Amino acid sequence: MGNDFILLIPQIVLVIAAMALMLLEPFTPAAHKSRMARIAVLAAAVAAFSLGSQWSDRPRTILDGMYAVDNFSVFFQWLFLVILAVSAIISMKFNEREGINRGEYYSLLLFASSGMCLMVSSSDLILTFIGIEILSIATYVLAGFKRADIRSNEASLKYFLLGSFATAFLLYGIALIYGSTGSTNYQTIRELASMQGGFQNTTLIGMGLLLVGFGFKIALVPFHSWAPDVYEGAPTPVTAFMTVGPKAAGFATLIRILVEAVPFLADEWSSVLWLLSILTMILGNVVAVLQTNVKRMLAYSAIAHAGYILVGIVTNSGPGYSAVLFYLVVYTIMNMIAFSVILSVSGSGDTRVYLKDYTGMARRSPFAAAALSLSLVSLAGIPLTGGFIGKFFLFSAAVRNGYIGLAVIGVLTSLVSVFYYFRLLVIMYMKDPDETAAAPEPMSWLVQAVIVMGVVGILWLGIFPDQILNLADFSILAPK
């Protein structure tokens, strides 16, 4: 139990910090609420440092095989902790401006992050479900954290209702898999199927229901309908968190289940994910062209990028999974930069989120316009950016594994995305500024530092991607 305790320190740190913030909230003066964010960032740093000792060439399991300690889980937990820290930093000034700067906000971010870490480390369907619910409940509340804003209330309610519906699919899927195999442990499910010489139809149906549940979590078409409304209505820092954190956690958990629990169903789930990837890339990009609300545009962009990421999973190959890990890192950086700028532009009430609000922005706020432009260029997959390298490796893995048509569709839909990303660039740089429009609010030096590091990261990964690619290679779960 002693070793188990040490390996659970990252989780314990996040949960203790979350509970501490809830206890401190009533005793913290309103003028000092921002210090709560610093506690969240400190907790993320301590948890990230404690993960260093878990990096090893020898994967382990603890808690009777329910909790996996391997490079795959460490890689994603580091990513989640970075997302947590950045989300807390960009939330501080926004929450003060909107009058929602309360300790429970940062507590919920910590709980959501602990749920994501639990999901990616889980090696058992029951523990996976617990992690999903911890994440989901926290994000339901975060989406509606602006209690006086009807849009935020609507986003929270829609997310809760549809999320509960998706949870039912997950539970039914888990129940069917347990009923056909007699276990919820990934390794045991795989071994029992091997002993039985195949799989039962019940297992196949259960896996289909699991894919429906995960399709909702990562906003795959046709399970995406909640995303645009929720991303638009939620407070902008929460939208930033939701577009990268839960999405990465969902993909990581799905990969672990597919590789460790049901590799014997590879032909079946690859075919299903192939179709979902095509639908997601096409609908996400085509509908994004029609949007005039920047948050909704990026919501459909997030749907499209889920389709791109799914391309790597469809290949069921080492290079494909490595490309997925790399792209999730790049996608996190790109989106966090974009939303850091958006929350500065959005103004009091978080209402200036339309294309017209960015007219001539390059003259009013050149730093913010330049950072957002680089993020959009990278999201479009233009060379010399991390987004281009990420898409290149995803589509290359598809071609090498015989999915040439899927790669072609990915490239063509990426070309469609250039239109709506560059439309915003044209508005910022080639339109005369509206003299009556308010300039973006000044950013704190911490937010500016985050943006600068993100900009450097995008350019660095676009020119020298080897370090993160090698890290991803060491972290993948090898297909069985």
The other form holds:
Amino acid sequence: MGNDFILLIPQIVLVIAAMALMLLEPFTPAAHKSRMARIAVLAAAVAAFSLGSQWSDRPRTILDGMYAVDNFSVFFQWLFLVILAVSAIISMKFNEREGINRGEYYSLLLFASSGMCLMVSSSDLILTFIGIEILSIATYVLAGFKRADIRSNEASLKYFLLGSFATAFLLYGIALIYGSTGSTNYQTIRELASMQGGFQNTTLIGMGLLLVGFGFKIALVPFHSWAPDVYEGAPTPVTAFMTVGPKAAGFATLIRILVEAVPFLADEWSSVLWLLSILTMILGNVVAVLQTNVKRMLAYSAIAHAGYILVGIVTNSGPGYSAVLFYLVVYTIMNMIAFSVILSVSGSGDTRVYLKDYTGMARRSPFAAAALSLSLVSLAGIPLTGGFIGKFFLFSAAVRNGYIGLAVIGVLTSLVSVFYYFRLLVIMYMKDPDETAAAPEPMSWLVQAVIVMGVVGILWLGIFPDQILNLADFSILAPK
Amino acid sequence: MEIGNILSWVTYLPALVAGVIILTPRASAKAAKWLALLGSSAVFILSLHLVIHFDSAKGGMQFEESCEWMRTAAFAIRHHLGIDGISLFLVILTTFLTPLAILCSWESITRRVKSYLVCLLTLETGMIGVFCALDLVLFYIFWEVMLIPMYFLIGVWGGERRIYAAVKFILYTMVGSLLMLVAIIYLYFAHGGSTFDLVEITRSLSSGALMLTSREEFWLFMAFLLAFAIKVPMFPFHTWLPDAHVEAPTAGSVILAGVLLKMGTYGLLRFCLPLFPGAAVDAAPYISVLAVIGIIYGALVAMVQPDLKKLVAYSSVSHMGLVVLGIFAFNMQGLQGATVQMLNHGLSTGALFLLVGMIYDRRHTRRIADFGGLAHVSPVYAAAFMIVTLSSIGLPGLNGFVGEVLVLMGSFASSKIFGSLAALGMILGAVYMLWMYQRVFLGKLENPDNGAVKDIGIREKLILLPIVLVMLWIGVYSGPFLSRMEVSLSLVEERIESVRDPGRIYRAQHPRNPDQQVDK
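And the form predicted together with its partner chain, for comparison with the form predicted alone?
In what comes next, the whole complex appears, and the chain from above leads the way.
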């Protein structure tokens, strides 16, 4: 038991830091609220460090099989902790500007992250559900953190109502699976099914409902309708967090359930996900073309990217899963850079988020424009960026497993995406600035450092992706 | 003297110079221009080493270098460069035209000069990379990366409708290349998932160690063909070209016409024919029809253009159709003619765009109707224009003649109808070029604005002189060029012939040495 406790330290650190921030908040003078962000970053660093010892080639479970300790969960927890730290850093100046620099904000970020970490480590449906709820409730509040802003309120309410609806689906699915198999533990579900030599229809229905629930969480078409409104209305750093964190957590959890609990349903779920992936890629990219609000455009792009990532899962193969892991890393970097720039342009009130606000930006702030361009080029999947390598591996996994149609649709929809990503490039580089265009506010050195690291990361992953790919290869859950 | 890794040096030196320009933000625009000019000239001199040390008796790859780039559980991508007789002169053409392109924008580009130079130099790296890459993924990466600087060249420094043209350019060319990517991946897994190396895959295909069903071969061929056909551009995929040419700045047009279009025909020769000869033979009649339509349609449309740049752009459609026709004639004359013609078209059309750019700098118009009688005020310019025009229409003694005659001989040998139609296209070419020349340079000076046009200066003469010299050289003594291409092209020809040989399929299915089929 003592050993188990050590393995839980990362979670404990996050939760204690979150509660400490809540307690410290009333005693911190308004001028020093940014200390809260530093505490959150520190907690992320400590948690990431203490995770290091869990990296091994010996996957195991603790707490009576409820909690998995394996490279898959370590990989994703590291990713979440990076997301947490970056979100906290880019939020500081923004929150000061918008007058919402309060400790609870960082506390909620920490709680959300601990929920995500719990989700990927859980190997029991009940614990998974708890993780999802910790994450969801924290993000409902974060989306509405700008209390005085009606758009933020709308985002929060919409997210809450639709999210609760999705949770109900999820819970019903869990109940059906429990009812038909007699267990909520992934491994037990799998073993019982193989002993029975098949599955019951109720398990299949339960799995279907579970897919609906996850479809909501990771914004797959046709369960995506909340995403654009919420991403648009939420404060921009929260949007940045939501497009990467909960999405990656949702994918990771889904993969674990599919691989560890219901591999016997592989034919069924992979054909369902095949369809969802096609719908998601097409709708996300096509509708993104129509957007004039950059946040909304990136919301649809986030939907589209969920479709690409799904391609890797549909293949249900080792290379497919490692491509998913790699792509989630790349995607996180690209989106974080893009949103860091967007929130520096958005100006007081977070309202300058339209394409026209970027007119001629390359002249006024070449650094920000170049960083944003690189992340857009990478999102579009142009070679020498991580985005290309990520898509290359996803689509080659599809071709390898005979899903050539999926790969063709994937590349053709990427072509559509080139149109809308490059439109922003056109506006920034090929038009001259006019009076209405805002000069982006100067960024703090910390944000600049984050952006520079991201830029280096994108290029590094685009030119020398071996290391991260091998890391991903070590981290996948082998299909059973 | 042997230089180690010379191809890497030639390929990456321009990008290195671009990096230096980026990293010295304080340096003046003038210093950057000199740096870019000297750097790209150094690349040209370095690339001459390739011509001198090229062994024309060898058909395979030369100056090869290969090292591992990425290795993961599922993939091995190599950084494999090499050139043969097909790519040698295309590399030289690129290194030759880039300094001239920099020189021609010396005065006309005044905004964001450094970014402009960075774009041109990275473009050069991309283009050389395309011609040297022997790993399919490496090739694809160069092929795509090169689009970005071209996109900016058109979009930032272009004419009025530059944004439309830039977006159209990038979307059109990407449609094909993305499908080619899927085909590349498919080929990789069909080959046992061991290598993207073009040389190895070609070897496996020709030895029968890798057999594609005819359906597979057809679709893979089509995916590659689409990418290249758009780039060439073949009729009916040509509509991006006039827009891109008209809106691009002069240097952009020169590079676009001079080198970028060659990538399409180079791709046909390097990939489509050796990898999928069966499908290529089956498709040849259809492709030849499209090529002939392109030749005649391009010429007819060029004839009625009111704008000089548009006229030259459509003439490209016509001339590149001829190159495609030569390639799909599948005989030595056709292949050799096509390869020489790629070079010729790069020189003559590149020079035409340079000349049009020079007059545009002076008059800020390109409408043919605005000119007339220019020979009176700028005789040197008119003379240079005449030489280039004659080269473009294939006058004996200049470069155009060699290529055109070879292609026509080749296509006559394979089909009389296509040969005669192509010859008709050549006549039309003479018509629109000479008519244009007459309207611009001859007659009386009627438009008073033209009276003040200054003749070309030293810088402009320096740009044109080397091109005219090479034109004469190829026209008078094409031996050194043809001999270096011949052996490599004969390998392509043999590969095609092996498919027409009916015993091939039996031999491939019953290989003498069964061990060959085992995956390495």
